Every structure is written in structure tokens, then in C-alpha cells.
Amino acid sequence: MIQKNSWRNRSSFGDRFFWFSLAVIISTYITFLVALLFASSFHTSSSSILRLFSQSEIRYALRLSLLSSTVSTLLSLWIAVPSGYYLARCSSPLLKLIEVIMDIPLILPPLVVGMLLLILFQTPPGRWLQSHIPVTYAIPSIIIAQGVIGTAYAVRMMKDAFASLDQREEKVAQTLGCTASQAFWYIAFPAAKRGIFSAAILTWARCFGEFGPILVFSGATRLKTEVLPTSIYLEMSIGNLENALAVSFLMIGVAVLLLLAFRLWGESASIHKPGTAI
């Protein structure tokens, strides 16, 4: 008995110990997030990030991020569903192959990226399309360039929405007569449609703060190619410091909106039920 509850009393230590341990882990990561933001605003103030709304390159930045972020979101879920779908369903031998080329744009450095798009649209094929619609450093590039990083992650967070579905339901409706894509349609995709929400969010933050790819690709030019990343970017090259903390902050706010937004959405959105989609 004494032994026993020796071994009850190290277990209880330890597993305090355990928890504590968390604690100190994730208060001290909060801590230091919280620090950069803090330490950020003593170079900036409310006053200076309404003064950019006075500047017409920053307004153009901020109305060609909102525009050039949406429309890379739009096109690559439009590729991201599909793919993910297949990804999660079928079972080719050539499946990791494809996953691997899939993920090459998360795992290369997003200067990199730029340029090989850069050299693309210098090929044959690129310039024939660049005579007909102005990509290389004008607003198609932004998009492309954002489009290229947001679709990888769609693609990955679309496979993992699809593969945590229950199968059942689809394979069901097709021993009682639904095609391939009426089980799609019909049951897989209203499934998924808060990993689809979920992904679009986050390809949305993902290619609003995109800065890379976009900087090689599509330049730095004022009332042209300026995004706020690329703001950023030009007022620390002339040493304006408040305005570049200002034009973060701004960013930082639309961020907290999207993230407050996407967490009232998922609590008040229905999930779906076994049953339901039919």
C-alpha cells in the first residue's frame, strides 16, 4: 500500500510537472508575440495609419491587394477542390509523384519562385501570350504570383478536408445509382464545405502578405504593381520607418478581421451529419 501510493504521488508530480511545463512553453511563445507588437507601437500611432489613407499609392496598394488577393483565392480554390478531391480518393501509382510537383511551391524559397516565373514568361510560349495580355511587371503577374503559393496550400488543406470525410455516404449513393461526380457534387463537396471556407481564408491571408515572388516578378512600381507587402517594402528603402510600421499595422488589423470572422463563421456554421446530404 505504501508503495502504491508512492507511485500515485510521483505520477501526480509528474504529471504537474508535465502541464506546467506546456504552460511555460506557450506563455513564453505568447509573451514574445505579443513583445513584437508592442515594441512595434512606440514607432507608430493611431493617427499615422490614418494618415496613409491620405496617400494615393497606399490606397492603391490597399485596393490592389483586397482585388489581386480575392481573385488568386478564387482561381486557386478552382484548382485546389478538384485536386484535393483526387488526391484524397484515388489511388494511382504515380499518386506521390504528383503530390511532390504538387508541393513544390511550399518548399522553395518564394524569391525563387519569382524568378522562375520571371524566366518563363521569357520563353517562346511566354512571350507570345505577353503580345496579346501584359503579364510580366503589370497587375497579372501579382495574381499569378500569389496564385502559384496559395494554390499549393489549397491544394494540401483540400486534400486533408476530403480525406477526413467518411467514404461511406458516397459509395452508398453510387451502389443506389449516382455517377462519380453526382457523389461529389451532391455529398463530398457540401461535406467539406467548411475545410473549403477554411482553406479559402487562409489562401486569402497567404497571398494578401505574399512579397517574394511578386517583388521578382511583378516590381515595386508605384500606382502600378504596389501591393502593401511591396509598400512596406519601398518606404523602409527610404528610411521612412513610421509609415512601414504604420502600413504592418494596417495589415496586422485586416488580419484580426479575417481571423475573427472566420472564427464567428465557424461557430455558428452547421456541420454536416451522416445522412443530411442526400
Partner chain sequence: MKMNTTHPFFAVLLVTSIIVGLALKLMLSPYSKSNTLKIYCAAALRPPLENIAREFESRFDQHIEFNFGGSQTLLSNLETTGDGDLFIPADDSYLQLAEQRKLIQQIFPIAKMHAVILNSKDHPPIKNFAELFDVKLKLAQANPDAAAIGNLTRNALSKINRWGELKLHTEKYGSFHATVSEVANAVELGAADAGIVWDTVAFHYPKLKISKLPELDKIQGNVSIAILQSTRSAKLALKFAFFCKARDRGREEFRQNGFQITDDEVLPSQLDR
Contents of the next structure:
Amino acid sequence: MIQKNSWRNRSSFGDRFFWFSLAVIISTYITFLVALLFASSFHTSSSSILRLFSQSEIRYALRLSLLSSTVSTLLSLWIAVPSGYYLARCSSPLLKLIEVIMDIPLILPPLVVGMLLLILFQTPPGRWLQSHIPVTYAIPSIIIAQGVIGTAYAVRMMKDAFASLDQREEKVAQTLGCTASQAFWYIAFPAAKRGIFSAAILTWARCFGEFGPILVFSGATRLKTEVLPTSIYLEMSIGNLENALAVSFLMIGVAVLLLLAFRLWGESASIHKPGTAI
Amino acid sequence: MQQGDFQLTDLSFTVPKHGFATLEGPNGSGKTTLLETILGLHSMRAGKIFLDDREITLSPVHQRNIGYVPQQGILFQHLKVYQQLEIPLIARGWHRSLREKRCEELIDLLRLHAFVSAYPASLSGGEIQKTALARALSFRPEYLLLDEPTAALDTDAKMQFYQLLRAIASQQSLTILCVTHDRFFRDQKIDHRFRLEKGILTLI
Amino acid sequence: MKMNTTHPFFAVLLVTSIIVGLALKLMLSPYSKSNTLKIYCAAALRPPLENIAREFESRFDQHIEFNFGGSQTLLSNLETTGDGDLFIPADDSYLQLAEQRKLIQQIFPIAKMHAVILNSKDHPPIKNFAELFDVKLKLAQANPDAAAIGNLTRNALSKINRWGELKLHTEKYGSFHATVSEVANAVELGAADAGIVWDTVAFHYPKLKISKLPELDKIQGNVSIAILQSTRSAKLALKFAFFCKARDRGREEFRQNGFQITDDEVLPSQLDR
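Switching from the form predicted on its own: structure of the form predicted together with its partner chain?
Entire complex below, previous chain first.
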């Protein structure tokens, strides 16, 4: 295995120029992101962020956002891991078509996704389901709205994760007596742990920030279907930019802290094993 | 049979029971494809495969019970050496205590003590081959297929591996088919030598 | 070192179900269903109505559930669900639509709004209508097909033959927005120099200057509260509507939020009928 800096002392000017230009590009982009937050920070204050916690509506929205995106992420992975494995391992003439269909939620404008969901749940089967569990304008609708978009993301990532694994390992496992299902659970699944982990993180972040379909499909009922993006919308629609930005910074803070903690935990908890693909 | 852009047709050969056979031939002659077909990893258009008098032509891969040491070992990158040996036994539903006993046997037999808890990424070529061999033998198969087992080894290691293989083969009365184009095997006393070239299989 | 022999599937299933179960329990716990008054309310009217609702809740021990959103969204919401007690859109035009669809029992006007110019702090306040045509002026307007104020502006200015001109000017130098609050936000952030907004919207931007132009004076919107056909408790819905109009309750709240109150009023005594 090549060590990261084993060639450093021999790097030529051209090599250094190459790495330097990459560093310039990444730092320009980071400067841009920091500037985004910095410019907005003048329109709000830390005291208005702290004040948010005194509002029961915001506390509820924060809790609902965290919980619903966690549930949606887990449910998304339950669909994305098997689908991704199927797409990576099976050859079918319909594969391209299947992939395009699974990408539909990413192509559509978010509001349209919400509208389509709303319509689906007003059809006779949808109404029948709703006579048992209320979905539209209730909490399940938030999970469905986040899940639809989250799954589309996760499927793509899981397909790439499995495709980057050496398929020969699963074949060998089969010669050793593993059924296809055992080869998946004992070989491919643990080997893709890091890929599943990254997919979970990105899907969670995506669900946490989801708004368009939620507004249409779940409404904005306070203390019921209000997630943090909804709170931002509600503040913006009465022109309270200060509060809207305060909620935005709260979202950024919470998400960054959680994702960072999750990644650090992942590093320590043997997610990285030598030679693990990706 | 067909694989990629070449076909193997009208091949017929028999490896006598408890024998040690090699299959030689130039690169791209279809040696590996032949091996993988016996294992069930490729489908056949026509023909039959027998282990003794049991026909396995249509058996699923995992029910064929043929030990297989693939080229370059193909160890499971996320598992330690010890765990590699356990996989075939877990797949067969062996009880924990039986598994432990079998793994200890294999470690002694193939002298894996020094690196049982290492990951494959840190093993040398010889260690990888020995682990792959131990893994293939763990479920006590009667037949063993090897694909270029000596390709990544130096001369000493080749001899060591070969002697180990022969010792185990005679001790456990294995039937072995070894695909190779390594000159090393020409100097050894092999029971049966086959040669595959341009789609024609001959006994040398 | 030895393999953990629990099948990974069961481990994954267990972990997932524990987390999902816990999360669902936590999410569903604050659900209160009994005897709730459901109100669909334009997001722009949230501040006075939340205050009124809070007082109503404490006085009559009654739970109120608000669904906030754009008036058009709310209209399709209440139409699809066929549920809810009261509808308070940002202006009367949505009530007409709702009436056409036979969704409404009764309407109570609450307050009036007038169109004004909201000026950015980087730009000297507009003094007369002609200044709106200044080449350097970036004027923000609400879309006439999407927002009531845009629609009413188009009608009013078409009568004095100035609409076509202003529309072209806005398209060329300024911007059209989907909602009136986006117009106001554009002005506050300085992305636009001036915008045509309701005085009640401008009220939320105390730091910005307002210009009243005679040409815009006729542009007037009404805020009304409507009792829906779908209400399960017409009596309670009526009580809330009266509460909104009561002199010392709702009216005062609306006035404090920059609304001009309609003349008719409900006396406190009527509330307790």
C-alpha cells in the first residue's frame, strides 16, 4: 500500500503546483461557504438564537425534525441497501430504466413531489389507508415526504458502494457454502459498512433540511407538523428575517454537531477496517 | 460453454479419485473459466459434471462442496484470518464449539498461528495462499480446485506451499485439480497433467 | 476475534426497530385530538392570530390548532381534507374562490389593508408615482397572477392606463415575486430598492420607510375570517370569530399589528351569549 507522503521529498515543482491548485480551488469554495454564513450573521444575533429555546413551538419543531429525519433515514436505508445491491450485482436489460425511475424524486421539483404524494393519498386506496392511520397533514406524511427524497439519494450511494466492492469475494463465499443471502449478509453487507454509514449521514442531512414536499403534503400545523424548515418559512412569511435566520443557524449548528459526532464515532467504532473498500 | 469472447467446446476429462492433477496452458486459454464452470460460477450450454457418480451439473454453487483456492487468494478484506475460516462453517450452521475445534485444527495444520488475528491487507503472498487454502479446506471437502496458487510466491515459498499441499492431500485423501502455467510444477512429480490450448484439452 | 454469529439481519432489524419505535413514541406523544378548533390561517397573519388564540385558549379552556401557509395552499388543503373549522386567508379573493366551491358558511370582515411603497434603507424614499419609472430604480412587485396585491395593483393601474408601462419597467429593471412577503424581504435585504406591499406587511419592517401614493390608494384588501362548511362545532367557530372582532380582544391585537379595523364591532357582552 502506498503511504500518503512517501514521495513527498521527491515531488517536483509541477507536482507541487498541481496540489497547490487543488488547494486553491477548495479554499475558494470554503471561503464562499463561510462568507454565506458570515454575511447572514449580521441579520441575526446569538441572543435571538437563544430566545428560540423559550418557544415551545420551536422546541417541538427541533425535536420533530431530529426524530423524523432519523426515522426516515433508517427506513430509506431499508429500501436503499437491498435496491443498491440489486442494481450493483444484477444485470438486466431494464436496469437503466429502473435507475431512471428511482431517480425521479431527485429530478422533480420538491413542491411537485409533495403534490404527487397528496394526490396519491386521496385516491381510494390512499383514503382506505388513511381511515386507519392518518397520513396527510399528520406526522407520517413528514416521514414519507423525507423518505421519498432520502431513498432516492441513498439508493444511488448504495449502488456505488456495492459496485466498488470486489464481486469475486461474494462468488468465493458461495463456493465455500454460502447461499446468495449469506454471501450478502456475511460478506457484502459488512464490507459496505462504510458506504452505508456515509449514505446514512448524507441521507439524514438531506431529510433534516427537506421542506418543499413537507409544506404541501404535511401542512404547517404548529406543534404538530412543524419541522425546523417550516419554522423558517413561517418566520419569513411575516418578514421576520432575524428569527428566520436564527432558526437557520440553529439548524446548521445542530446538524454540524451531530454529523461531526457521528463521523467521529464512526471512525472510532471500527467502521474503518484495513482494506475496506471505498 | 461460453465466457467473454471465447468458447470452450467439446471438452472431456476425468481426474482420478485421490489424484493430484494440474491443468496447464497459456494465458487466455480458458483454464480459469473451466475451473469456475466446475464450481458453478458459469453456466453451461451442454455437458455434464460429475463428482464420483454424483452429477452436479445443475447444483447451486453453495451445495457443490468443492474446496476452491482462487487466484490471488481473494480473502474477505473485512475479516480477520480466523474469521475467514469460520465463514464456511457458519454457512453450514456448525455449532460454536465445533467451529472453534475445526479452526484450531486448521491453524495447526497450516501453521497460521502467527497471523490468525491479522487482516488480509497486512499479509504476505504466502500467508494469503495458506489462509485461502485453510478456508477452502475448513468444511472438509473431498475435492480441491486451485487457481495459480504459486503465482505470487518466490521459489522457496512455492516449494513450501507445494509440499504442504501434497502432505494434506495424501493425509486427507483429497482429489486435487490445480490450474497453473508456472514452470515450477513441471519439475514436480504430478499424477496427471492436462494441457488446455486453443480449446483442445490433452493429457500429457 | 471470533465471528459474532447473530445473523446480521437480526442485529440490523433489532437496532432499527428500537430506534424507530422510540422515535415514533416521542413524536406521537404530544398528539391531542379531543375537541380542537382547526384554523387554516395565512402565514402573514400569524402574529395577531397566535396571540388571540392564546388568550382564547386560556379563557375558554379550548385547544386551537393552526395550519399556516400560503392562502392558495391552504385553500387546496382544506378542500382535499374536507376538514377544519375556520379559514383566514391573506385577503378576500381567496374567500371568493372558497365560496364558489361551497366551502364556506359565513364570513366576518376583520380588517382592511392598503397598498404602500416599502423603501429600502439604501434608497431615498419614493415621493411620487413618476419616480417609480426611474431607470435606476429596482422595483419589486408581487406577481399579478399569484398574489392578491399584484392582481389588485394590475386592476387599479389598468384603470388609469399606467399598468402596461409599470409592468414593462418592473420586468426590465425590477422583479416579480410569488408572494407579498418575498417582495418585502427583497426590499429589506436591499436586493430591491422599493416594493409594492400591504401596509400590514410593511408594519413588520419598522426600520424601513413607507411612501403612500394616491395612485395606489385605491388598492385595498380585506382580511376576513370565514367559518367553514366542514366545521364540527359551528358554535365554537362562531365564538372564535366574534372573539377576533371583539373590541377589547381581537380588534386591539389587529390594531397593534398595523391593521385598520373594519367599522362593525362585536361587543364583549355578545361573546358570552
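Between two forms, the rigid core is defined as the largest C-alpha subset superposing within 1.5 Å. Numbering follows the first chain given and starts at 1. It should be emphasised that the depicted structure is a prediction, and the values quoted were computed from it without experimental measurement.
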### Rigid core superposition, Ile26 Cα moves 2 angstroms or more between the two forms
yes
